[in-house]
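Given next, in structure tokens, is a single chain: the form predicted alone.
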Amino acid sequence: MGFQTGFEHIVREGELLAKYTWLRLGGAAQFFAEPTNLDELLGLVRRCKEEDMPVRLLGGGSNLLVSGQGVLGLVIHLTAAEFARVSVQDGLVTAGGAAKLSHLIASAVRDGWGGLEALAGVPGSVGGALHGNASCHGIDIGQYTREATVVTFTGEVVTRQRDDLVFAYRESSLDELVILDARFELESTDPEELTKRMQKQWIVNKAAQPLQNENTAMIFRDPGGISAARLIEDAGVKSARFGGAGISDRNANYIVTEPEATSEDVLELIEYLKQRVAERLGVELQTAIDIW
């Protein structure tokens, strides 16, 4: 039995991953699947377990650099509506892991439930935001998370309650293969006031990011007390460039790629920035981007 047997309708070979990432870089996946429902997702994960095949989840691609050599094993991409539903009831907002973070925020604000509007303008999916504990202006998604349902690497569905979850700066204990959905406990607030807050935060957050038509990703975590962008500027390396990869004029913690860029260009630029900031300022920068 071949790996694809029974999944021929959702699995394809040699899918180029560059188009699924904001940097528009990267080689092909050995196998690539877009399951249409939970049963297909669980079946794929269990098949990988049986055949000892590596499996990864591809989210919104805003925080991902894929090697030009491609990726061995199976890459799962959740595009079906079942994985992106958002519902609001009595202050408890449920969102699928594949839903856009912006959709979750807008749905909560529309129905008068506040807390997450500080994250307006932060890119990515709900699952990615939970995995990396997305934060902005002292607010993080973890503080409003009541529970999360996940799929483990062995294909089990498990619900993690609040007491089981740990959230820290740019990280969480939600490191299973898939975050299926999560429930958020929010605060009742006037929808009109929330809308104003959301719009203001969106403008502020977007002003600190590269332009929407640029191929870009945020690279480093902010060390305590100072931003990574400020450290790059103070180290005098904001003009650094390797091949088609350079640094954004709007925010030095974002790398921007041109059409001729390669994944290797970005990796070289990341290492150069880390070395120079360490040498000149004595600070070890930690990458925030996932590198496959």
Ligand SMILES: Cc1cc2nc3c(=O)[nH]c(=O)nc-3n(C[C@H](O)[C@H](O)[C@H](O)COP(=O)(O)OP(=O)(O)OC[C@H]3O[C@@H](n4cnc5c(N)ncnc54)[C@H](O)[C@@H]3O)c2cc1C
The other form holds:
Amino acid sequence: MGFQTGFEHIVREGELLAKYTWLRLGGAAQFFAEPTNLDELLGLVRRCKEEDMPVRLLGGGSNLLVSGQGVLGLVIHLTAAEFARVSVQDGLVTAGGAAKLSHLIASAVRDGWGGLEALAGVPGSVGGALHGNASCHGIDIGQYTREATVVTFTGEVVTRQRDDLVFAYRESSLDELVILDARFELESTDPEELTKRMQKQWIVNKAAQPLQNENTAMIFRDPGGISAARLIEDAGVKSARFGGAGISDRNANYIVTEPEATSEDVLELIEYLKQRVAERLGVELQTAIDIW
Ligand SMILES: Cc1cc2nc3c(=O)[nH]c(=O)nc-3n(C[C@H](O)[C@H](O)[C@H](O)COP(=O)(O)OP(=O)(O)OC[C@H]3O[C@@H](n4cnc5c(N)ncnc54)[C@H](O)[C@@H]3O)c2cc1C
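Switching from the form predicted alone: structure of the form predicted together with the ligand?
Time for the whole complex; same chain goes first.
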């Protein structure tokens, strides 16, 4: 029996990952699957466990740098509607891990549930946001999370309650393979007022990001509350460039890539920025982006 036996309809070999990432970079996944329902997802995860096959979860690709060599094992991409539902009931907002964060925020705001609108303009999925505790202006998704249902690397479905979850700056204890869905406890607020706040946040957040048509990623965490963008500027390395990878004119904490860029260009640029900021300002920058 081959790895794909029984899953031929959802598994592809050698799928190029570049098109799934915001940087538009990266080689192929050995295997790539888009399960259409939970049973298929669990079957795949268990097959990986049985065959000792590495397995990863791809969300919206806005926080990922994939090696030019690609990745061994299986990459799972959740595209089926079943994984992306959002519902609001009695103040409890439930969202699938594959739902867009923007969909969760807009649904909550429309029904008068506030808090998450501070994250308007942050790209990616709900699962990706929970995995890395997405935050903006001191508000993070973790603070509104009541519980999350996950699929473990052994293929079990487990619901983790608030008391069992730890969220810190750009970090969360939700490190299982798949965040299937989560429930958020939000604050009852006038929908009109919330809509205004969401629109304002969106404009503020977008103005601090590279342009819509640029291939980009946010690179570093802000160390101890100091802006990483500011540190890169103060270290005098804002014009650094390796191959097709340079720094955004709008915000020095974003790398932007030209079509000829490679993942290795981005890695070299990251390393260069870390070294120069450490040498010149004595601060160790840590990456926020996940590197595969
Ligand atoms: C223009 C731009 C602006 C940004 N602004 C901000 C910002 O203001 N604040 C901020 O915090 N971040 C910001 N980011 C980073 C990024 O948007 C967030 O980290 C986002 O939450 C990543 O979600 P994603 O679905 O794209 O994850 P991906 O990039 O697909 O994956 C990132 C990690 O999350 C894991 N993951 C994804 N989905 C799931 C899931 N369902 N279950 C388990 N693990 C999962 C992946 O395995 C991977 O390890 C920005 C990025 C860009 C490009």
